[in-house]
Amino acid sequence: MNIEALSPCGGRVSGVDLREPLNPSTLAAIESAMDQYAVLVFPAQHLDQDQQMALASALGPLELGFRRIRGGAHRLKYKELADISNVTVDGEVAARDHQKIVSNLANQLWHSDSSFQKPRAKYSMLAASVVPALGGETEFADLRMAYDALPGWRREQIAGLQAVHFALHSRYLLGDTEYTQAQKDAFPPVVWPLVQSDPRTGRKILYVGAHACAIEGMVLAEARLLLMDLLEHATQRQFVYTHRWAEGDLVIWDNTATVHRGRHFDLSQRRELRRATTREVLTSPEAAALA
């Protein structure tokens, strides 16, 4: 397995076929590379759904994320695969007012998958099968680099602060408010430290994103301005890798060390990706102290 470093973060991997079962040494090499790069790009893999599920299952226990409250018809073979597309269950490109389009737009906010639950997501594995002619890139920002670049006064300000993450906060921002009480109750708010240490590497992480909506013990308006400032800092260009998709690509990222967002594309053009996500097993010492 060979890795070419991408700028400013991430790595492009060659010399491994993810369609085949991976031996323990290759899996360990992928996990080690994730510790270093946080985002790994595997071009031209062309995984089918069974192969993607096998890869994801080898990297950890799987989680459902929003599928827990967005049930109903699903056009993929496995409920653990998230349909990141603008295509309805009958195979047609969704109308502008369809829930699929709301999901596409929500994905354009900087976020980490499932920060709104405990345990949260660890690795996301996104495979591209149909990409539009223009746009639709995915951007990744390294939250470890973001913390390293904080000035000393800001580190002192946020040390020990706990941010509240709520699944529907980002949806409410976009006017997507039609949820039943049962759906709201499925994802009660959770608390995560703003500053965390990776349990495998010890690197400090500035844990922010679109699901963070408040800070414990702080006036709400002040808290939200601080969260916006921190997210703006974390997503500066020097911390960001932009992936321009080609059909067959697979990208794996660490949700505890990055935030990501999709970019604009013509919603009348077909775009089909599917994501498998593993659940975090080892959490940061700061988060473990809250348990």
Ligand code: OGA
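Between two forms, the rigid core is the largest collection of C-alphas that superpose within 1.5 Å. This structure is a prediction, so every number in the text was calculated from the model and none was measured. Numbering follows the first chain given and starts at 1. First, how it differs from the form predicted in complex with the named molecule.
Relative to the superposed rigid core, the position of the CA of residue 278 differs between these two forms by less than 2 Å.
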Contents of the next structure:
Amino acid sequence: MNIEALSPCGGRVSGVDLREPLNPSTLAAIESAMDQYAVLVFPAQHLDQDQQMALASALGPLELGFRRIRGGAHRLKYKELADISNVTVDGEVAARDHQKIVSNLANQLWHSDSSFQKPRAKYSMLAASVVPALGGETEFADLRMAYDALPGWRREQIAGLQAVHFALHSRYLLGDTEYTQAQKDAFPPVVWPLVQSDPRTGRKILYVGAHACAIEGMVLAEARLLLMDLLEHATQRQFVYTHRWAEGDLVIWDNTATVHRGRHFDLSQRRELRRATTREVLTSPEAAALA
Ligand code: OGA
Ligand code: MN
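Cool, the form predicted alone is there; where's the form predicted in complex with the named molecule?
Okay, now the whole complex, with that chain kicking things off.
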């Protein structure tokens, strides 16, 4: 397995076939490369759904995310695969006011998957099968680089602060508010420290994103502005890798160390990706450090 560093963060991996079951040493090599790079791009893997499920399951227990509250018809073979596409169950490009499109548009806000729940997501694995001619890139910002670049006064200001993350906050931001009480109750808000240490690498992380909607003990307006300022800091170009998709690409990212967002594309063009996501598994001392 060879890794070429991408700029300014991430790595491009060659010399491994993810369609085959991974042996323990390759698996360990991928995990330690994830610790270092936080985003790994595996070009031309062309995984089918079974192969993507097998790969994801080897990396941890699988996470359902929003599918827990949205039932209904699913285009894919497994409920653990999120259908990141603008295509309906009939195989047609969805109308722009279709709930699925509105919901996918929230992916264009900087976020980390499932930061609104405990336990949260660890690795997300996105496989591209159809990509539009223009746009539709995915950007990743490294929250460890973001923390390292904070000035001392800012580090002092945010040390010990606890941010509240809520699943529907990003949807509300886009005016998508039609949820039943049962759906709202399905994801009670959770709290995460704004500054975290990666239990595997010890690196500090500036844990922000679109699901963060308040800070405990802080006036709401001030908290929202602080969260916006920090997210703006974290997503400066010098911390961002932009992935331009080709069919067959697989990209793995660490949700605990990065935020990501999709970019605009022409919604009348097909864009079809599939995502599998693992749940973070922590030892009790690690979980206590994040409480
Ligand atoms: C996701 C996501 C962005 C994109 O799948 O979690 O945020 O570019 N995707 O589709
Ligand atoms: Mn996402």
